[in-house]
Amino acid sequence: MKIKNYYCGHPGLSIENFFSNKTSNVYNWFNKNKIIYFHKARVAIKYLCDKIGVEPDDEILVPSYNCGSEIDPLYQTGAKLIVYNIKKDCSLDIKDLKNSISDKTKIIYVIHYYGFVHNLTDIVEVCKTKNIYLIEDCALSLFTKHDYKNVGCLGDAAIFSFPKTLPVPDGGALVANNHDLFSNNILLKKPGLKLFYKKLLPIIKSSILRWIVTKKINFLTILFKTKKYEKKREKTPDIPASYYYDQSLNNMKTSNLTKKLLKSFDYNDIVFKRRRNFLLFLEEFKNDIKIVPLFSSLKENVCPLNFPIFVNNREEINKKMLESNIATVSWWAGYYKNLNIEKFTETCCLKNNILALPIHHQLDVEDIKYISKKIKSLVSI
């Protein structure tokens, strides 16, 4: 049998990452800010409420749609969560946001979807007026630029998450716009061994793995081992219960690890290697009727996460590509049990039918190309 040398899982490591130093590495893209580095993102966002001091009496708008792990550190916190809509092109119902606002909201959060930066003018105006905290939520924005300033800077703070991006087995940072939020003598803990290597292994396999296809080792197919897959069959599935949020992560601090790591990543080829592959399948998918992408552009500035498309029958195809080691992912597909968002339906939509097809910077044209094809011959059957 004739194999295939192509990977598309998710980004590896190679052995210049543990010893290089890159100009236009990570740290240097936040450029001097004031920023804490936490273990999760996760942990960021329960170190922000209690900085802000979030009481029971308080009300926090979050998004429609959301991952569920963003949610849970501010549904813990007490405070009565009010959601405001998230049309189905992903961008924000500012005027549902603005009617939800009250004399008791204490936090706006608002998520940046797959690095494309809302428009935030007015909302921060409204915060300002109303000395409201505006979180911006950049997990899914790495190295994306508003108005040529990094994603982020409107907002009291911004999270990110390294791993959403990079081959890291952890990492979140805190910005701090408003440098009320921000403490030198924060006293982080260490993440257990248990947590690092969980995280670590998948990135060793992957490393491993695209490694044996570009020296085209026939043995390949020995090792390929697909991730075991489970079809969810409730039309409103819970998230995992990893997503939910652990108090033992409390102010846990990025493993020595990743903060090495985030040393040797070239953010300008990344940048430039997932603009180039995005605009590759707005191509391929320009004349496809049945392959409907979220975004037909891509602005300036942008570093998307994925390419996200609306696909019938998801999660079938879905088991179809992972199959095929392709790292695709239905992308939000679980429903926050503490939220009612059904009433939602444009979000119910993307948590329904958005497929994320890879486009990360250690795949080529022809890896696009193949990606491509492949979705292609599924979603004509």
Ligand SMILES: Cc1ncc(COP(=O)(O)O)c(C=O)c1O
The other form holds:
Amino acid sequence: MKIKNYYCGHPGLSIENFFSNKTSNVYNWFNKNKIIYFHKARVAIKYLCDKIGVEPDDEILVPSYNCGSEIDPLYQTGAKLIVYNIKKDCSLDIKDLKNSISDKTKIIYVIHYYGFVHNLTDIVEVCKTKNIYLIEDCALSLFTKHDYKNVGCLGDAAIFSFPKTLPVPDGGALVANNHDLFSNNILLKKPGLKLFYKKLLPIIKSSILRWIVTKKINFLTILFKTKKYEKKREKTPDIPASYYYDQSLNNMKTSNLTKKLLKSFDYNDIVFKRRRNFLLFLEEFKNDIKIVPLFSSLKENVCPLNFPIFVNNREEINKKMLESNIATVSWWAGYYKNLNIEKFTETCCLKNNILALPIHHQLDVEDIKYISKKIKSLVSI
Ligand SMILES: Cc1ncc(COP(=O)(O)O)c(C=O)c1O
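Having displayed the form predicted alone, please output the structure of the form predicted in complex with this ligand.
So here's everything in the complex, that chain up top.
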């Protein structure tokens, strides 16, 4: 009987990625949009704030559930950030959002979480009548469609972050639906080698580990020590320092390597496998009262980023999963220090308890069963 070896870490690259040019590649997914490829999504956000001309007297509405790295470029404009509530199911609290609008509101910033899109009909209408810019953050939602159009088609602009979905060292995109926010003559600078290699090394590591495991030479994994795991102890720990916006990134473009790799990923294949893996988890957990998924169904055209579940002793469980080479993430555990979100109790519940299980395109059916078994054995009521 064949015994399968498991490596459920982050996705890696193969030689093919350096040479292939798929018809359903990332560029073709974006189609003919007005698009600028930046080094990171946060650089696109900074660019947008400059282009819109945000001033210290303006107000920007931001969601209580956030990573922090998307908020900092907005904060650094000097404008006042007004936080609106995100509910425990990750939906927008439309009433709170509308109540937060004032004559000074310049931008409404919306994040589509984990690949799932919000219904923005009301908000689009409000933005039109009140002359407010709507920015859709699609960093976690690459390849999701909304009524058969790409996610991010409703706002004045949408931003994307490629490394969240794909094994690339950098890359973000700005889609300017409002053509006034587009420019084709900005001088974009190259990312420095240091910035670039720091992000490339973990991808190389995942690629080698994946290869080692498929070749059944597992004893070689000993060459790659599991990352030392740091337990967060404070009630509202800060986000990592690297999440804060560094102005030296301004107008930095996507590296040449990422530009090349973006041609090699087939979005049809990626969407198919992510959806299959998500549905497999739903099936695995449907009769298990211990596992509480954030989303209990998967709508057509959603490309899910991962499979988020609520767990109580998250840090302990995450540690054990990582030790088994399963790339779970204590999702957005840090609290961006310039916003006070403690009064948003439903958001704090998301911040403190969501553990994201991997579902990326390099995991097969057996991997998902293996991850399910492992997480079931660790979670208690
Ligand atoms: C929702 C969201 N938006 C934007 C960003 C910023 O992406 P980038 O790292 O490409 O700047 C992140 C980063 O984690 C994010 O989670």
